[in-house]
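Take a look at this single chain, the form predicted alone, given in structure tokens.
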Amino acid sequence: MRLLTHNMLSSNIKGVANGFPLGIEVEKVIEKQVELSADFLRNLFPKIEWKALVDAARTMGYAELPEEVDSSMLDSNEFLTKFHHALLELHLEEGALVCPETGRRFPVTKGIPNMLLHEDEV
């Protein structure tokens, strides 16, 4: 599972208020080269909720994404390569999504996060 999907999924449990950020328990990282976009990364920047990213990252072991950000940075080669990488071709290849508020357990299983409910969650 790339950073990026983590950006984009939240506990819905019933009941939940703030599902978000899931934390990240790393059984296995991996890395896969993925070629860089910039213009990918400079029209997806604004959707990134970036302190989320920042913390999934160093969890997953990669500590070179600075904690404040501009779009003013989107011009600079460095930070965009550091960005791709975080983003892109960092995988939890296994391990575990934590609802921030509850502690449920959401298994990563070969890349595939596994988000599905039990019946009194919905």
Contents of the next structure:
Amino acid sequence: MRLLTHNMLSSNIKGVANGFPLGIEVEKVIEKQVELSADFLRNLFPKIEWKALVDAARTMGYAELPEEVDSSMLDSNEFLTKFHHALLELHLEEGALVCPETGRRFPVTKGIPNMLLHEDEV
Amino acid sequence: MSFRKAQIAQIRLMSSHPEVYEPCDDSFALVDALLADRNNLLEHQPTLCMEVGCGSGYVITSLALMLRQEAPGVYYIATDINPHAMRVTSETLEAHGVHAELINTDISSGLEKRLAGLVDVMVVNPPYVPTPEDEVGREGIASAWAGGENGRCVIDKILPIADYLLSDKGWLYMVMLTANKPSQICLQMREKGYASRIVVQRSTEEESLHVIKFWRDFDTQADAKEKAATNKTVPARVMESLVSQFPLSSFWRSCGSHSS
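In place of the form predicted alone, the structure of the form predicted together with its partner chain is requested.
Zooming out: every chain and molecule, the one shown earlier first.
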């Protein structure tokens, strides 16, 4: 699971008011190189919750992202490289996502988060 | 003009599992529809493509392969309620050297809040087989086909979610049977401002398959608003275009059940 996907997931448990962002429990992180597409990053940038990405990347052991951003930084290759790496190249392979409100763990196995709910959570 | 053959997933590279639906006529029809629309898809320049209910991974893998050359930066997401399907899809993607983000969930649960209005292309081969209602949503492979009354149980859940997740320029491709009353589905979507077109229609021994594409259409939205404002029935030209698309029998049957 890429951090881009982490940025798109929320806790879906019934009654949870603010299920974003999910916490991350890391057991295993892997890195996979992907070709950088500046257009893709520019398209996605406005959709990203930046603080959630910075915190998630740090949890995964990558602390190079700036805390504050604005769209003018998308002209900098150095920034794009870091954004690209955090968003697309870091994978949570084993671990869990944690609901910020209830502490419920959603396991991540072989890079696939299990967001299925129990009957009493729907 | 280039006649280079676009790649799709290869059967010999497909992973499988006894509890996961293998690529079949409906999967092939959906991939054929995407291939037929490939040039439009490339022009569409999607950022985010999503498959709901990816099963073996045949469709999402084919979509990623056919767009890979000309549209390299696309974010693919695939979901399935069946955990085995997730593993099979993952292996199928890997065998073809493409990537999609996989989430084991019910339709798009957990993604709706943040993905609202972001999905440019959604593909769905839903469980459309008419079955008793209590067979819907069971564990394992039954979740791949059991569709409840008229096979509409899961389809009717997915349509409003698709409307919520699709971007302004978003497209939805969905497989359905004549038994699902596709003309009624198109009318319902029209009321939400979507135009529709049959991309592939194919009769097999057991079923008559349609792959229908839906997109937000300015004229349709105006019609929907006008209809809401004046409480008129569907505009005549809409009826005409729908009648011309579907065999009359299925059209009038579904209209009959629609009227009150």
